[in-house]
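Given next, in structure tokens, is a single chain: the form predicted alone.
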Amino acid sequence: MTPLARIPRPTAMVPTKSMRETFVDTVAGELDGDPRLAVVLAEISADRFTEVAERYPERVINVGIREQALIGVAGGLSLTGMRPVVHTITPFLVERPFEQIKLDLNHQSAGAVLVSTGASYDYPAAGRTHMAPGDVALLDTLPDWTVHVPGHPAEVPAMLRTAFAADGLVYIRLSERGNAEALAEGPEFRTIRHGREGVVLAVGPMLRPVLAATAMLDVTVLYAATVRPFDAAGLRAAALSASPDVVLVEPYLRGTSSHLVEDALSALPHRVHALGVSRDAELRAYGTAEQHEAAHGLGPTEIAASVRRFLGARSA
């Protein structure tokens, strides 16, 4: 058995552009070619969309510091037939206005892209104002959500131009955090290594410690860059090939997708643990990203001794 000594932390991601970055460039192109899209922005990014919204001041709207107009804005250009993208951080553009969420997009029938910016805890020497990692459960409550929660920025262009493509409601999750190369080649599920003794289902940035993390595990480590719909054929048949004990690693709220989980291999005497965001107590401190990561149990040493302790240490 490899001891539980303290994992190496993975190498930082140092990519050409962050996802943020991604998100701009691709949104600037895609205004070029399709008249419905319109850009909804409040405040935050739009000093980065300055020379587009020169070029299409129609088509991008900063509305100012108000995420529930944010909304309704964008309800209203569907209505008409344009395809609204929303941008800013996460707690500003799924929980100060999910009423309007709620009202003038799921009720109206009004689709949108929704582009969040700053996860979980990027952002923490703003403070809990700027951390939402409730935002993917919160949308759970809604019906007809898509979800994607991309590892790498290349991955973020297909994303968004399927999303720009189609009517309906799109989440996107962008982080400062990611893997160290681009693997979603769709919305299905992405083996990633084969194993026998259970598996560990990753989501978006976290593959990233969980390959640390299992590195001397036998176990089949799945990838997940769209959560919603969920990939549930994908989730049984690794379960069949491997063993029906489920490892859940997602950078929100723990156990967010543990339903979808137990659905999904309903059939099956399976076993399920989850890991993410700490549900039982408020993390009140600022400190960096790697700090809160490590605190919530999903730094590579904290996930290697939880999934462990889950398959009770059969793995050498």
Given for the second form:
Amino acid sequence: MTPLARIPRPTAMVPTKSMRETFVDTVAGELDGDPRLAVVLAEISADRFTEVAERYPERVINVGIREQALIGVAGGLSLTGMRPVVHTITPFLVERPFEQIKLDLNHQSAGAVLVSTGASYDYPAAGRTHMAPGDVALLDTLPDWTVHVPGHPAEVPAMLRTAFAADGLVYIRLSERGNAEALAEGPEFRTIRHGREGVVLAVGPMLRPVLAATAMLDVTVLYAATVRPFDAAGLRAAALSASPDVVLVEPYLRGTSSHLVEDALSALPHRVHALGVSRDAELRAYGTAEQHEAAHGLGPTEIAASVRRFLGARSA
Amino acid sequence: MTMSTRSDTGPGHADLPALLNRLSGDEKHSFAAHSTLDVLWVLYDRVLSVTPQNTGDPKRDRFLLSKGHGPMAHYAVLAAKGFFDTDLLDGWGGFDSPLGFHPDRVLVPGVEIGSGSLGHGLPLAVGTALGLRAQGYTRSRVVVLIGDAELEEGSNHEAIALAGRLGLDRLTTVVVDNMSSTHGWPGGIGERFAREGWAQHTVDGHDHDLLREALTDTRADQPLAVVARVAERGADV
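Rather than the form predicted alone that you just supplied, could I have the structure of the form predicted together with its partner chain?
Up next: the whole complex, starting with the chain shown before.
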């Protein structure tokens, strides 16, 4: 193992301010300086925007529990030149109004910044209705989306500000889960650790269990906080300098980015192993996020075993 | 019926049948196309401030055709008003034509939204009205046209309640009523809007003077609904 960069120490330390709180604070600050910015809510988090809603009643719009209108209104705002920031819990933002996303945003050529909270299983006691592990896969059926999966609250403000200043379609997937420190530096994948036996690509909050799982393995660890566009060149370079055996670890539906890994490595013989939220069965369980992580094979122990099996199978 | 006969140099209402005839090959949608023709003409000729010259002006009035399966009348009116060359009408629906059986705002000058899937125009119109209001364009009107059967889509009812409560007085919904809703609207379509705080008129959808009167009767702090009654689906043409 040849650690070139300082290896972040995985800890279970909870950041003092959550991604969601960071999002609210950043938006509130940016509303002051950017007259184009408008926030569209469907009750969720509206209580956190009360103060700015009083200051900017025409630019902080709570449509009530109306998720089709949530996206339709955002599309209309965008058509007039505004920059809508749309926010609610993942399933109600992406799944319920999916045709509105396809038609009221993409098809109208209207931009928007969609910011979800809850990720795949952040509110496990709430059950399946509040889980949306298919969000990124769904958006992946549409062109032109930039997708950020931050792994730490301190990564969120820069992503938001970049998205606000642009015109296109941006999805930012906030989570209650997070890494020990902020590591995202831009849209490229960042090399956290160099190794020789393979490459483990950890997306967003998956870095924490991946670092714990690979502490004793001679692998390169890449960190991705932006998955669309997909840093194919970064992955290719890592595979060439380590080995073209890639483990993709995503905090949403297993294999969501496999097609892009395949495209990135198409010029060299390679193997890909994807980890993520199970596609095989609906997990009918409540409990804690850690329990769901383990059940989907995404805890440190499960990832370590899976990576060892995959790398060990190479010579078989 | 009153025919509008403004003395502009361009094509007038009387030229619309000839323009419509150039749009051949979509018989199944012809009823919808013709039921909207008079409303569209009145809007573009006598109500809205939108012309080929101001399509890039953020303060322009906007017409959103939500009932996108009847675009022939819209294309004919846009061509008559000079938004695009009338020659484009001949090849509509072809691979290279910007004019599809459902309109695409990115391809057609003067088309504000792409539509075809029902129930999208009214929520988009609410957002458009909110965007104009937030930018201080308080005189710009937003008119969206839907059908009485399209009204069945739940997304409309989210938008109707929201617009009423937000008092979007520059927003107007025209419901072209050809009685094609399978389960109907007890109490009338206008009542659906009135209950949510909208001003509403129900008028003959072919009478230009009545349409103009209804479409210009906007009220402070209230959105406006105009139900334009036309012949029952299948009964005309």
